[in-house]
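As structure tokens, one chain now follows by itself in the form predicted alone.
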Amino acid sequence: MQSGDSLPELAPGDLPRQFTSRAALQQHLQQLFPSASGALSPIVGGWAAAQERLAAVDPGAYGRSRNHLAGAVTHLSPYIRHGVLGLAAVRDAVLGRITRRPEGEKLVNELGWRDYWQRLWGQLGDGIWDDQEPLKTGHPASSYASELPADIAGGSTGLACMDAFAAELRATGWLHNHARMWLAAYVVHWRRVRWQAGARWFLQHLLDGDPASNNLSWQWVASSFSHKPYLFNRANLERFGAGHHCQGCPAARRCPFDASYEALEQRLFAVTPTPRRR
């Protein structure tokens, strides 16, 4: 917009575009939604937060630490997801700035995952909800609950690494790829929901949520869209985590993650569990 012109007439319904600050959005969206809680996310909207995300990716870094929650993840997701950013120029950037392989080349192959999920939708449609297989956990689909639990949702579960994970979801409408995974597969492994409504809950806070990328990689977990559902252990936790989270822990002496794959396996589900690569 050039200076000078002047914003479009807002339609009925219309939030007003322009504010003198985010103070002012967050007094304006609360006196709309008076029933809702928290603060606005500290995630900055706009063309010239993502320009300055996109310059900041650093293709190496991110192949090599993507994994840890403390990695240099790009946190590109909420202006791809809502087109501030296409997928072509994030795929462009990388490419110019790739000067080792094939750790920089990853982050161009996740940005093919994204794509691929978003063309899948467009074939399946409304189908993205449903079970794309059968679950491989040796337990049938009516035995998952329908609805997630309060404690779930609340972050009230005493589990510090689950509980702080529900807040940084309700709080920023944001998560790292790995707590995302973990806490997937505590929902519907652990406490045996169904991924439908882990889904809806994910969707219900992620600024960068869309049912292409959030239902498939619910399902891929639960294993209606993989060979094998995916767990983790406390190990796991600890590992790319930093130990952050198990320390200080209430349910650390009872901790439901410490054991190895082939306990969790027999633990939770109703097959053979799967052999491992040592």
Partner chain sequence: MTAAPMTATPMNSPILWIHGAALGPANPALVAWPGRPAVFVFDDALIAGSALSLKRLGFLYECLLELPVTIRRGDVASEVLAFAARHQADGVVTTAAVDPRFRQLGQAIAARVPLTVLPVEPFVAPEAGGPQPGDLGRFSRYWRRAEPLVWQRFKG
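Everything quoted here is computed from the prediction, not taken from an experiment. For clarity, a rigid core is taken as the largest C-alpha set superposing within 1.5 Å between two forms. Positions refer to the first chain, counted from 1. First, how it differs from the form predicted in complex with its partner chain.
- Superposed on the core, the two forms barely differ at residue 242: its CA moves less than 2 Å between the two forms.
- In a rigid-core overlay of the protein, residue 32 has its C-alpha displaced by at least 2 Å between the two forms.
One more: the block was the form predicted alone; return the form predicted in complex with its partner chain.
This part shows the chain on its own.
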């Protein structure tokens, strides 16, 4: 494993910079932070890895396929989150790679979301943990559980899709945005859990986790930062998830998502807002 060019001399209390392998780094971290759960992510940190990801970005393909779990998403978010790549530098890389504006519009728009969330965080500070607006679900905020049920975090709900997303989150520290939205909607609307509990769980694991994008997206799903709650149904998940979660799902015959949006609104909300779909 490479270290910086001009290596600082180690003084007492300085942490080591030389490791023979990722396994050695992992062992070091486990000793250093025994309460930190899990193992290293397969996603490698650092500028070199970020450059590889950036070189692979295809803005046109991103625009066409980004909502699909298997779509050409960039995987740049952990590197942007930690300033390995600046948002302005990514913007310039995208603009320099396209020949026509429509090719880059979706991706540039998505970078804009990052900037927007950061600006809001600057305004809100730690208030980003509070509901920005009343919920539009018809349920009082006090009716939502304050803790995340163990079966959700443990990936043992019996719902193949949600358990797969929880396992991927735990193993890799990354989830496709659509999976994040489905998982968040399941936590908040189907399980009636406060969005803050889900947001804290995501921040423990997501390599790109920061309270700006994370909390405000949870609030967007929950409807405390949007005009309507976000809902999905099985048809939506099968379409964008390529349907493979449902094959062999132990709950396929009693799937809680297998209904029309109208039926789900009736079931999940005390009012009948028209849910937001994306």
